[in-house]
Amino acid sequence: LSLDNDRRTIHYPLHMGGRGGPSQGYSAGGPHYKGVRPLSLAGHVGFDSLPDQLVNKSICQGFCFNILCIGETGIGKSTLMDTLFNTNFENFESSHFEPQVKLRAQTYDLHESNVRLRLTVVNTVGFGDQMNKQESYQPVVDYIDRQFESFLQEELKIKRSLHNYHDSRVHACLYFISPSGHSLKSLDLVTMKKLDSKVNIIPVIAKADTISKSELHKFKIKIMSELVSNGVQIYQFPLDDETVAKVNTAMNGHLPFAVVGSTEEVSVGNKMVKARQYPWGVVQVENESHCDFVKLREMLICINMEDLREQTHTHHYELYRRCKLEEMGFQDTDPECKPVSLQQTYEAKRQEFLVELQKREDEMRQMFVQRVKLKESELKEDERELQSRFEQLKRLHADEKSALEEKKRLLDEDQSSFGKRRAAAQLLQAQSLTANGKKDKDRKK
């Protein structure tokens, strides 16, 4: 393979694929492809400006970063967020008597120099305050899955708008551990185990100024051993980039970070620093001998923010996407390990759906026929019952009618005999009156 400096064309020898053509399997994707050889250019071409183009494009578009803060009420989540980004976010006080865990997401637009960052802080309200601890971590799991599902639905649309879509997937989870100095709570282990495949977990020991240095060192060792023994995978700072491999290796040894948050400024010497004032002294937030706040800020924001975003997309979201599509029946290969296109999968699922639909339709039709027959039998039975009751009532009516006619006949006979007796009585009375009249006349004579 040689480069003609005058014509700027690439020539292929015959042994690499015939008359001036590339050999089979050749690709110009980079030196890791088979058959690709490095070439030296005779002059400036200009693709060395690609990093600058990416930087300019990223500055114009801006960045988004989403942080999930998990911890008990009053452990210092809001204070640490204010201290991390050197601002005052909108905070709401919450009590220990929340009936269930609620996730409150607030989005802010931050500007530093000419870089714009859309930051979303998700806070867990009432975490760990319920009697049933399952009610504490389940809303967190559901929230993360909803954000993955929302992004997946946007990807599956015909008309996608991912360029201006607000990515709400959680990129980093700061898990606040209570500074007890003994061991992790069962709720902490269960919650982190449920979340380690869904989000990048960075454990932090909150209010680290409440325990001594020796106790803090033992507590860190205890926490890491419990996480390893329980199979909890926390986020490890990447070591593949040589420029940050050394510092990330050192920082991985400091996990979990013991932090102190404060937005109040205290005079120390000739300058004002963020610190917490106590009767026995001052705890400086940005003093690395006092706490690990600077380490956390450097690792989370200055060095590994883009890796957190990339890990969320390429690892956690891809795992959710793959499981979701497999549940829906999509596969990359058929039983014979041959590639299957999306169209084939769609047609297969469509045919399967139509067969299932026809099957259900037949079942519903048969069920409908059975119900109609059952209803007809019930109606016929009711009809026979009504007919029998009608015949019975008809017989009763006939019997009552005959009895009534018999009574009427007897009443007519009584009435006739009564009329005859009355006529006879009247005749006798008339005869007696006539006889009495004749006697009176004869007496007068």
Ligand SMILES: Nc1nc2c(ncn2[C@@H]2O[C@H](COP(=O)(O)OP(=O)(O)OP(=O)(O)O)[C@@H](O)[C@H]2O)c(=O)[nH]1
The other form holds:
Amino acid sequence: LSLDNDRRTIHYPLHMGGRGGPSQGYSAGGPHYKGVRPLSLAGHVGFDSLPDQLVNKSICQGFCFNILCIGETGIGKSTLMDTLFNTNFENFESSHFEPQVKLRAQTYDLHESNVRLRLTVVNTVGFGDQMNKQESYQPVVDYIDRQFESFLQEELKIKRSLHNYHDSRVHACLYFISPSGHSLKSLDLVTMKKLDSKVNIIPVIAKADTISKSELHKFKIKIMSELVSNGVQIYQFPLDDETVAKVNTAMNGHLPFAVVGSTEEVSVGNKMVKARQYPWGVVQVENESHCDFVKLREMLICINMEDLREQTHTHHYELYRRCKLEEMGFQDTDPECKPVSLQQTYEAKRQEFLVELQKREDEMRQMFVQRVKLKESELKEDERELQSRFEQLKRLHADEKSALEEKKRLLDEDQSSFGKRRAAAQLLQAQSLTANGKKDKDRKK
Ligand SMILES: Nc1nc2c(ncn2[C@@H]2O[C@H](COP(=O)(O)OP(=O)(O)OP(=O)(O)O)[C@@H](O)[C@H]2O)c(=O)[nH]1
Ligand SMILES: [Mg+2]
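Here we have the form predicted on its own; I need the corresponding form predicted together with the ligand.
What follows is the whole complex; the chain from before opens it.
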């Protein structure tokens, strides 16, 4: 007997040799460990009250259970939940026009006798309503992983508060199959395949009052063979606790349960029973010859609720945790199978990181030098081009200058010859004027 404080779970010896238990051998007297000497007591000590202490403690702390209902819109998810827990949960009718699948979780505190159960019901909204159903399972997978991730984050914290942590990991997934009588849809197979390593899947045939007895029998066989041929692993009621092994074996043979839900009370004989009333008769929800509702309630709530919680922790969460830690580089042993401590892994990772950092730094430095060199040669090339262009311009300029100087020289020559000619002309003009003046004087005389 042991109490896992983090999970507030009691493990009784009958469970210990089973799926989740340690691998050492157990006998009626308890486990025998090497080097541990059995001793008998001379009188009563009192630790035989430990089971009672644990039961009391668990009752004080309360329990939590989370159910995920996957099924198309209007298949009867909410009605079945209300019928199972004999209450009216908050129900919203979903539209058939949701652009994508969403998940809606609601948490309730339920009391039965002195036991408090914190129940979370998660419903798919818009499941199977989209034209393209290829990614319909993804929001469901993401939701389940998110709950695992937040539990892992809480576990990895330095200051943990797992004792009052609201564990939202999904313990049971009721997968509602449409009562077509034909076969499973590809959406059902794909979704269940994606989820079977993450959650305990319990398939149920919804609205089983709409299918005849012989068709139902064939439909169940067909569904189970399709699940097997597609390698879908559904939850099997455990056989390791011999007090319930017999009933669980029988119930495993009845899967998937064909269920009918109704919260309506109808008078049958002299008592009121939950039923669905039709013009031709009454389908009694709790009548085992009408449907498997009672089988589902017994298996899910009365007998295997604790196993579902335990499987979620020891199997599905453990797998998520292992993959996540391995992804982060943690491992229990080195390549030579020698145990590696967390400290060693941390140091090795740090060293690896520093080496990687140094390598990246060197690469960046080299790249920088290369780019500087490249830029430098580009600049030099530009400079050379500019220089040659400058030389060319200089030459052009010199040519133009010498042409202009030549022109100027010719102009100057023209100008001086013109000046000379003008001076000669002026001289001639002056001479002719003097000659004319002399002639006039002579005439007057
Ligand atoms: N024939 C039959 N009808 C049912 C059964 N369970 C529910 N219904 C009816 O199916 C309709 C839808 O039921 P809900 O329980 O609201 O279905 P749901 O899957 O919760 O619907 P959404 O949340 O809107 O997706 C209601 O009219 C119910 O009365 C059943 O077992 N048999
Ligand atoms: Mg609903």
